[in-house]
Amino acid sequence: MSADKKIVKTIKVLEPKEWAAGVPAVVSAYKNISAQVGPIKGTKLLSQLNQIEGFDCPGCAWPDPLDKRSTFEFCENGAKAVADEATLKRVTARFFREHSIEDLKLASDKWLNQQGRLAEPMYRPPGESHYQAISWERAYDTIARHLNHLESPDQAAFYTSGRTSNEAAFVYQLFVRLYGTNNLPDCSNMCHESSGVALNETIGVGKGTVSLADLEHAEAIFIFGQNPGSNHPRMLSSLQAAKRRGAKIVSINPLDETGLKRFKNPQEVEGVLGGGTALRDLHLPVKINGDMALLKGLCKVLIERDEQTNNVLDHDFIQQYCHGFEEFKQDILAVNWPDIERDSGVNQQDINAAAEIAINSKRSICCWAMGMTQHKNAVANIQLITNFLMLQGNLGKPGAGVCPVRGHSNVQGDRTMGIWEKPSDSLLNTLAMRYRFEPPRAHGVDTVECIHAMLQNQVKVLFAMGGNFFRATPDHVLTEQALANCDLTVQVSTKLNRSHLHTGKAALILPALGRTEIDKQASGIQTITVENSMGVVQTSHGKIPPASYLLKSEVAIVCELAEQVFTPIPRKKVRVNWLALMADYSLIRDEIAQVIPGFDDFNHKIDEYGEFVLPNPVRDQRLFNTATHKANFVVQSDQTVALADDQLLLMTIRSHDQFNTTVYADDDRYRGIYGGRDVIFLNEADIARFGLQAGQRVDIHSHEKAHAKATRSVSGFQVVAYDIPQGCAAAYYPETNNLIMLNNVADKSNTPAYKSIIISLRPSA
C-alpha cells in the first residue's frame, strides 16, 4: 500500500510567527481549495460560504455578523475544511479491496483523510480482514437486527459530533429516545461540558450571554485557554474591531499565540502591505492548571481595592442578583500572594496590571475554551471565571457577559435539540405529551461512561453520527479494547478515519452528505439550520452536487433506520411518520417547534430573515434560573497538581493545519513547526534540568499522579525549545491521546483532563 508509514524523521522547527494571516492565510485558502476542488469551482464554493444563502462553515462555530457579512466571510481555517470536504477523491469499495484494515492502520491520520469522500455504504463482516459493500437496505436490516435483538435499549449508545444540524440532531434524539434510552454521548462530553456544568450552576444557563455586537463593544476582553488564531481565526476579526474602539485585551495561556500577538486582516490594505493591529495589551504565561489560582489573584485585586475605594465592585448588582458573596469575598481575601504566585506561576505584579484593566473597564467579557474546560477542576475554572465578572456586574449588560467559544459549528445546536444523557424532566415531558409515548427517565451514559460501559459489556451496538470516536476519545489502550467488545459499530461519515479501522466484531460505514452538498428529497432540495457560539440559528443550503449518488443525509439516514427499526414494533412506528419528516424537513421544523423553547415560528423566522437570536435570559432580563434564582458566587478550594522531581505537566494543543482530529498537514506555520507533529514543547531550562538536547528523541510516560508508575506511552517526539513555563509542557492532539487515563476526567462534567496530564521523559532508545 501506498499510506505514509511513521517514519521517524528530524522535524524543521523555525523561530514562532509574531503575526497572524494576512497574505500566508489567503495563500494557504486558495492553495488548498484549488488542489482539492479546483481553482474556479473552488472560488466560487469559497464565495458562499457563510452567506446568507450560502452555506455554513463545516468548521467552528464563530458567529456571522448579523446585518453586513462581508464578501469573504471565511477564514484559512474556514477555506481547508470547505476544500477537504468538496475534494473530488473517492474512496469507493475497490479501495477497501486494495486495502485491509490492519494495513490501513498502519497509515497516518493525515493520509487516511486524504484518500477522499466516501463514496458507498460499507460492511465489515464478523472475522474479515476488509470492508465490503453493501446496499442501504442490508446496511438498515443489519442495524435494526442488532437493536432488536438486544436484551434492554440501554445496550445500545448513540454518539453525536457537532456536525449535525439541528433537523437530523432533532430526529436522532427522538429516534434513540422511543428506542428507550438516554444514551446520547456527544462531543460536548469531550470539549464544553465543564462550561455547561458551570455555568448552569453560577447563572442558570449553560451557554454565553454574549453577541458579537458585544464583544465588539467591550471595554476589556479576557482571553482564558484559547488560541483563535488558529482555531477560531473569524474572532481575530472582531478583537481588532474591540481594540480599534479601544479595548483592552489580556490574554492568559502558558503560550503565547501568534494570533493575539498581531493580527493582519486580508481584507483591508494595512493587514497586505502595512503592520497589522495590535491584539493582546497583555499576556500572562499562566502555568497549565494555574488558572485558579490567578483567577483568585484578580479577584482579590478588586475585592481589596474597593475596600479602600468603594467604587470597584457593582454593590447594587451584588445586591440585588448575586447569592453567596461575602463567603466568596472572605475565602478570596484568606488567599495570599505566595501561594498566588507559586500556584499560578504569575508574579503580583502583572496579575494587578490585569486587574486594573478590569477596574478601568466599565464592560468586561471573559472568552474561553479548552484550555479551561479540560482540567480535572475545570468547572471550579469557569465557575471563577464567572464570579470574577459578577464582581463589577458584567452580566446581563451590553458589551460584557461570558463567552464559551465552541469548537465546532453546531455543537451548541445539538445540545439545545436534545442530544444530552441526562435530559431535563421539562424536554422528557414535553415528548411525551407531543409523541404520547413515556420517554426513559434514567441518565444514559455520556462518552468517557460510555467506553466503560462497553469494557464491561453493558453497551453492545454504538452508532455514531459523524466524528471520530476512537481518535478523539482518551486512553486508546483501553477505547480499542471497549470497541472490540461491541457486537456491531456504525459511523456516519464523510471522510475515512480511524474509528473505521477500531471496530467491534461487525462494523458499519454509512456515507453522509456534507454541509457544502445539495440535499435534495423528495419534496424538493432541503434547507438546514445550526446554532452558533452565541445563540444565532441561521440557515445552510449545500450548493454543490453530492459526491456520490449512493450518499444521503443525516436525517435520511435516521429516518430510514427508525421505519426500520420500529416495523416490527406497530405501537412505535405510529407516533411519528418518518418518511414524511424526511420528505420535507421544513415538518421537522414544525415539530421543533412545538417541542424546543425558543423555536417558536420556526420557519417563519428563517424564511423571513434566515437566522434569529434565541432567548437568553441571563442577557435579556438578568434572569438567573439557579436553584438560589440569583447568580452564585462559589467557594473553591484549591486543587494544584502535585508533581515529583522528573515529572511535568503536559497539555495536548492542536496545530494550525488541523481542524479537531482532521489533520491537513504536518506543518504548525504560527508556532514555527514544519514536516511533522510528534514534538513535544519545553522550557529551555526543562531540558536542560533532564539532560536532554533540542531536537533529540523522547518517549513520553503519563502517570496517574506524583510517584505513581508508568501507565501509558507514546515514543519518538523531538524535543523542541518554547517560551513555555518552566514545569509545563505541550504535544498534539491527537498523537497523545494515549497518554490519558480513562479516569483523569475533570470533576462533575467527566470531560477527559486533556489538559492536565502529569508525565515523565525518557530519552528514545
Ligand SMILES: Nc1nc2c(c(=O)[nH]1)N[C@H]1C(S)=C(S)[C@@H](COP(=O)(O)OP(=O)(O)OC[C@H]3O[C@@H](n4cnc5c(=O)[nH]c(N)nc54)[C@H](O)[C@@H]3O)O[C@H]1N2
The other form holds:
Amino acid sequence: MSADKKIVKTIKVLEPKEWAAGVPAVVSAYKNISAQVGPIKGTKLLSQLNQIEGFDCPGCAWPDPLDKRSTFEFCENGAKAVADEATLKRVTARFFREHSIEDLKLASDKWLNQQGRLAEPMYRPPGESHYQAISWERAYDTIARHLNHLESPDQAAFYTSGRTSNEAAFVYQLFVRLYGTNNLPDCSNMCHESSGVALNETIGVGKGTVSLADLEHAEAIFIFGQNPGSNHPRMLSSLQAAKRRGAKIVSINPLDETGLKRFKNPQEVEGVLGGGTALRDLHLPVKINGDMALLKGLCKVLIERDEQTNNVLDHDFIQQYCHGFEEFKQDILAVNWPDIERDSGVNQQDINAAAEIAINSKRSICCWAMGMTQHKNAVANIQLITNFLMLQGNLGKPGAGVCPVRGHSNVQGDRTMGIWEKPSDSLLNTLAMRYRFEPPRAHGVDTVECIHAMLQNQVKVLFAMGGNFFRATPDHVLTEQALANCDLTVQVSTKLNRSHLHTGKAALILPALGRTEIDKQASGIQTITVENSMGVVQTSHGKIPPASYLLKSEVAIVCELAEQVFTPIPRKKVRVNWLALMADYSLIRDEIAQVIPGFDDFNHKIDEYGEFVLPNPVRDQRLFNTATHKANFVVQSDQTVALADDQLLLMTIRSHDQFNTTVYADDDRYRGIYGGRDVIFLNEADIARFGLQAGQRVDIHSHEKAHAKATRSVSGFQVVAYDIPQGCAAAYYPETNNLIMLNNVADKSNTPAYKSIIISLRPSA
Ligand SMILES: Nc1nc2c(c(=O)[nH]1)N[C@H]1C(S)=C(S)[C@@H](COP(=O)(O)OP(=O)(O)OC[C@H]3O[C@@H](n4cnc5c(=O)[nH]c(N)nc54)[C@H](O)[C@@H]3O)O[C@H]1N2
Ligand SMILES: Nc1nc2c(c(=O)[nH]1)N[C@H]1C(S)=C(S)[C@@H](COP(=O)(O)OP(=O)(O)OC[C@H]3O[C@@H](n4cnc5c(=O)[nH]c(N)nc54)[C@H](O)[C@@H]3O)O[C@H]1N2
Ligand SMILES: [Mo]
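Structure of the form predicted in complex with this ligand, please, following the form predicted alone?
Expanding to the full complex; the earlier chain stays at the top.
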C-alpha cells in the first residue's frame, strides 16, 4: 500500500504575489492538462472549453461572454478541473481489493483524488473492510430494496452537489418527490443559501440581477469577501474591461488578495509581455465578520451627505419602489463612528473614501461570495449590501445591481430545476397537475438538518448525487457518526474522496460520466444544459470517450433507479416514462418547459441560439415579488462575535490549487505557500502576543463561544506571518472542517459559519 501517510515537512513560505495570471497561469494550465492526458489531447480539450459547440467548464459558475468568445475562453483553474476529470488513471475493483477502507482513511485528500477516475460500481457490504465490484442491476436493486423498506420516504435524503446538469437535476427531483419526500439537501445549503434567503426577503428574487454587460458598464464595483483570482479567474477579464472603461473597484476583504491587485490577461500580448492592469482602487482590510459595521458606515456617509446636498440618494427610486426607508435611515444615523471603526476594523477615512466612490458613481454593482455568506449574520450582511445599493437606485438599471458570484458550475441551475428542500407551492402544484400525484408538502431537511436527522436515526439512507458530503460538512466527529448510523449511503461520483470511506453500514459507489465526456444514449449523443451565475442557460457537449465503458450518465442513473424503485408500485411508474426520458434528453427538456417558469420553447431556443437568458423580474421590470411588493430596507441589529483575550476568529478559505474538497496540489502560489496546506495565517502582532514564532507548529482548538472550553481540534499547523487584521486567522478548507461545530450556523439560512470560528492556539507537542 502506498497511500501517502502524513509526513510533517516544512512548508515553504515566500512573499505573496503582486499580480495574477499572465504567463505562469498559461504554463500551469498546459502543464496540468499535459500531465493528465498528454500534450496533444490536452491542447485539443482546452480548445473546446466554454465554446458554443464545446463543453461548459466543470469549474466555477462565472458566465461566458454571449457574443465574442476567444479561443482561450478558459482559465488556469478551469484547465485544472478539466485535467482532473480527463485523467487517464483509473480506480478499478483491483484498487479496492488492494486497499482496505481503513487504510485509505490514512491517505491525504490529494492522494485519493490522484488515483484517477472511478471506473466501476462498487459495494461495501455491512461489516466488510473492503469494497467489492457489483453490477449496476444489483446496485439498483440494493438501493430500491432499502428505499422500499423504509417506514416513511422521509427516512431517505437525496443530496446534490452543484455539477449536476439541468436535465439530471430535473429527473432527480421528480424521482425524489414521486418517491415521497422533499429531503433534497444540496451544496447550496453550505454556499449561497444566505444570499438566496436575504435576496428573496429584500427584493423578491433569490438570484443576482446583473449580466456580464452590466459588469462592464458599471462605474463602481464593490467586491465583498471574494477571491476571484483563484475561484473565478475569468471574472478578472470582466473587471479589467470595466477598469478600462474607467470604473472604480473596491475590495472589502481581510486579505489583500493578489487577483484583485493586478491582472495580466493571458489572452493579450500586453498581458504576456507588459505590466498588466491594476484592478482595485481601494482595499478595505475589514476584520472577519466586520462587514455589517462597515456597510452601516458606508450607508451613513451616503445618507448624511444627502442631508446636506440632496443629490446622493435616488429619492424617486426609494419613493416608488422601496419600503421601510425611514426606519432604516434612523437606525443608520444612530450608529457612531467609534463603534463602526471598532467593529469593522477599518478607519473612518477609508470608509469615507469608499463611500466617495459610490457617491461619484451613477451605476454601482456589489459582488460577493463566501466571505459574506458563511457567518452567523450572513443574511444580514447581504441585506445590508442590497440596502446600500438601493439607496442610490442601483437595482434594475443597466450597469447596476446585486451579483452573488456562485460556486459550482450548475448550482444555480439545480435550484431552478427544483433541487430544494423548501420547494415553492407553485412548483409542487405544477408537478401535481402534470404527473397526477400528490407531492409531499412538508419541507425536507437541508444539509445540516440532514446530519442531525441521521444522528437521531431519522434518516437511514443517504443518496448523494456528486460532491463529498463527509468532507465538505462541519464537525467530522459528529458527521462520521451520523453517516455510520445510516443503513445505506450511496455516492454517485467521478473521483475517489473521503465520503467513500466514512459510510453507512452498507455503501455503494456509482461511477458517473463527467461534463467532458460523450454521453451516448439510445437516440444518439446527448446534449445537456447548465445555468451560470447570471441566469444564462447554455448547452454543453461532452467531447471525449467515457473513462470506462461501465460509467453511466447521472440522467441514466436516476431513470434506471426510478424504474427499479417504482416497479412494485406500477401506479407511480405510468406517469413518467423514465426509459424514454433517458433515451432522449430533449424529452426531459420538453418536461422542463412544461414545469419550470422561463423555459418555454426550451429545445427550440437552445437549438437556435445555443443559449438564452432567463427572465429576472428585478432586472427586467423593477418588479419586486416580496411580501410588501417593494424592495425592503431592513433594520439589522449589530452582531459582533465576542472573543476572550487568548482567542482569534478563524476563516476557512480555498487555496489556488484546489476545487473545494479536491486538492490538486499543495501550493497556493498567490499567497506564497509551497509544499503543504497545514498552515495558519496570523498577524505578526498576534504571533508575538501569543509568544509564538513564524514557522512553528501549533494545534488549533475551537470554542463554541468566548471563554468556553475547547470542543474540537486539529494539530500541527505551521504559523505563517501574513498581512491579516489583528484578531483574525485564516486556514484552508477542508483540513479545518472538524473545527466547525454543527450548531454554528447562519440565522435563517442555516449555512455553517465556516468563516466565523472561535479558536485558540497551542504549540504542537
Ligand atoms: N479554482 C476553484 N474555483 C472555485 C472553487 C474552488 O475551490 N477552486 N470553489 C467554487 C465554489 S463552490 C465557491 S462557493 C466559490 C468560492 O469562492 P470564494 O468565496 O472566493 O472562496 P473562499 O476561498 O471561500 O474565499 C472567500 C474570500 O472571502 C474572504 N473573507 C473571509 N471572511 C470574510 C469576512 O468576514 N468578510 C469579508 N469581507 N471577506 C471575508 C477571504 O479572505 C477570501 O478572500 O468558488 C468556486 N470556484
Ligand atoms: N470549511 C469550509 N467548508 C466548506 C466551505 C468553506 O468555505 N469552508 N465551502 C462550502 C461550499 S461553498 C461548498 S459548495 C461545499 C462543496 O461541497 P461538495 O459539492 O459536496 O464537494 P466537492 O468537493 O465540490 O465534491 C467533489 C466530488 O464531487 C464528485 N464529482 C465531481 N464532478 C462530478 C460530476 O460531474 N458528477 C458527479 N456525480 N460527481 C462529480 C467527485 O467525486 C469529487 O470528489 O463545501 C462547503 N464546505
Ligand atoms: Mo460553493
